[in-house]
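In the form predicted alone, a lone chain appears below as structure tokens.
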Amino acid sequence: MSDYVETINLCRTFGKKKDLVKALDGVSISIKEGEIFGLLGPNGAGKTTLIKILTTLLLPTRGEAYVGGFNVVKEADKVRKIINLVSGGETPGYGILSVKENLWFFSQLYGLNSSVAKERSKRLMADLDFEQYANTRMSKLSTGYKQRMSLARGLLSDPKILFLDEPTLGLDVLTAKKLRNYVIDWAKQERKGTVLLTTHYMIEADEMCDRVAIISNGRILACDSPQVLKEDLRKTPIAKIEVSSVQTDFSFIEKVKGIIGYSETRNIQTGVTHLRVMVNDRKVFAEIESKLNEAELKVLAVNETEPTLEDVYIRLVGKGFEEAEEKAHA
């Protein structure tokens, strides 16, 4: 496989002087032609700018992007005939207009022939399972069906690089799965093409990417096989512990020595929090459990775990991706 998707020291910068902000700071990324790979960050880590960037919609200040061989700046009209871009929580098009339609109405933008674009929509409905929504305002849809609507126009133009922006943002479990699994098949068994994924949800991570890049504050941290990323994390001890308690602030298990970092899931309906705590030595543990005794906390469970891409990212910054993005936004 050759590279078909390529930057060199691409930097991206918003501001003057004292308020500049480096969305991008010397990304060097490059993705096989065929490859599934994913970027995976909190909010403001830089995965939008990039993908704006690789899409032509934004210049880079800094460095060099390339896809399909061509440059994103001085050959864009080249680039943008070979991709195509779905985000996720996005309007797929005009809500006035059926499904039908609006399918029909982006075939012509990009300049389908009318045998072609009845063809690819009729088809493409039916892959994702919608074609009884054919003649339903868009505007009627679910969220689930907008987004295989919005799937289904990304593909409509047969790209050679697909790039999902969080496509299964707010979506159910089975409909998420069922666009993951589409998109798989169409990479790698379809129409064999490339696609730069991002997302927040590490499940959708390890079961779609061949590799994934982990950015925060504009940096890759690490680039690898999601296998390779948690292997390299096997001899590190980590911990689930189960914390009967909603509303207690955490924070203070960043203070207890040896740990390296943790990430907390609170669920409302049980009045329990899911903590994953990664340590340098297994008798730290016990030393976390004590802290919370100590906080009066009642702890329902402790249990070491195997490493998830989670823990990769947890290792690289000290936080889980929500405590991450609470942190910037501070």
Contents of the next structure:
Amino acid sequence: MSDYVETINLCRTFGKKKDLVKALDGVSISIKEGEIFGLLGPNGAGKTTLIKILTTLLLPTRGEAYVGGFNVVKEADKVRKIINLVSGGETPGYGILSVKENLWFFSQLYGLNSSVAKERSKRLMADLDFEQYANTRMSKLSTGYKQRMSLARGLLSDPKILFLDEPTLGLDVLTAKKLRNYVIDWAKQERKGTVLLTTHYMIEADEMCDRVAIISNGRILACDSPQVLKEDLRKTPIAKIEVSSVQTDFSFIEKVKGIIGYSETRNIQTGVTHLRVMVNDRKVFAEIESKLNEAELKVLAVNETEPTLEDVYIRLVGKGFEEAEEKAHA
Amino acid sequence: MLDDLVRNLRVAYARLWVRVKGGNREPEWLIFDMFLPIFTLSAYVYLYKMLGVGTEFAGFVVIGGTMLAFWTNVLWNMSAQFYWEKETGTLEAYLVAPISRMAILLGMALGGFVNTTLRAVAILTVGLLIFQVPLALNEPFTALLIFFLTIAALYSLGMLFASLFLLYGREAWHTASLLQEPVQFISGSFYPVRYLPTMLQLLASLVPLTFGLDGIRKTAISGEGIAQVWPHVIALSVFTLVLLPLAKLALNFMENLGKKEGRLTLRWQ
Ligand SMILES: Nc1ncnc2c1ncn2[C@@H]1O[C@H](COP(=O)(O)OP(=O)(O)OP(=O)(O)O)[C@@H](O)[C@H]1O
Ligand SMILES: [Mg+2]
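Form predicted together with its partner chain, following the form predicted alone:
Whole complex next, starting from this chain.
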């Protein structure tokens, strides 16, 4: 099968000299037709930048990109005919119009015959469970329903390639799951379309994607199926350590010899921090535990665990998503 | 080719429809839009009455007030439109779609025209009735021609502004409000331009509204015809023929610049 989306050494910078930001730094990926491909990375990694270039909203500084065989810069018009874009967290249309009216309007941007458009939106509204809001003004919808409408808007034009930029941003678990399953169905059964999605939710990448590229600071650090990415970590011991403190700066454990990386999740409500620690030898866990005890921290549990995609990231970068984001914001 | 044309016409129609549907959904707005201009022009009419400058002026003011509704629409709804679309995220949808951006602008312009006409007709009717303006329409078709040419020129200017403002955030808003008063002043919305100093008259001739107002007044109130207003027809046509391609150029240029600098869909800049 042909490569459906391809980038060759794609670079994009913003700003000048001192404030120069390398949003994309030599990205080369290729996505096959019918594939669900994920870009996983923390805030500021360059995910949206890549999507914007591929959807003709932004020019690359260097390198090339092809979508459906068309050059995104020189043949932007041809690219636009076969794609659609859904940006999570974006308002899905005109607030003063009803959901139904909005969907009709956006179908017109793709030249849909009105009766086809109405039939399709009706079906999408039913499938995504929001037909009860068909006549509600868009501005009155809750976030979850706005996002459903966004997805419907993206699918309405029957694109060959669908770009999803954080499609489940800020959604509750059930709604997120529903949207994910719908996209999987669409890509695998109904349309057999190609999907490029960005996310910083691990489960989303894990559940949905045939292949995942891990991106950080504008570079692709790894790219493979979630299984293979995790498989590579099978021999690396990983443990969840629960500590009863949410105030502590845990960075001192970085200094323990044999530690590959760690991430922390603080739960203010329960007063417990979950450390996820990756080491090159099981013995190191005991070492870490004693270091925590020395610091007069109460260790509630130490459990070895299966690798996740976040561990793949920790392995590559040495820290978790949240730590990477904190650093980026500092 | 034909496919593209049909699709773009559909887009223009759809955008027009959104404008008309959205613009008239709240009846309060309509009433507000109609009564404010009527108050303004009443103030002028009474002022002129008090000064005793003759009834000729009432007609001037009513037509000025009516046409000003279109100018206001061009400034407030056309010029800053892309800026709003950017804020709400709909601009992104337009730019990703396989459509001509001019089709969107055209739809916005036509929709704005339809909405404003609803209001303008009300202003005109009320104005004519209250102030008993004597009309002398000897060549109604010439008057209509001038009217439509004025509208075409005004909305072409609006399309140009909309394109120029594509990349500018809030400044677009401020610029639009800056243009409201001066244009109202120099185009002679409420008095004849010939009373202005020569310099200002020259400046005024750069604004299509000036020609439109003068032409409509000549044909609707003074009873003049094509023999007198042919220069207006030419001037207004030239405005449109120059402004429209200029708008397209500006739009392409701004879109490209935006894509290069990464400012196209960036908010609150
Ligand atoms: N239009 C722009 N102008 C200037 N800098 C930009 C622009 N767009 C992105 N950047 C910068 O480029 C980098 C990558 O941003 P990008 O939005 O692609 O990240 P992301 O992976 O989508 O992050 P998030 O998860 O927060 O959406 C960031 O440092 C960002 O500040
Ligand atoms: Mg992003």
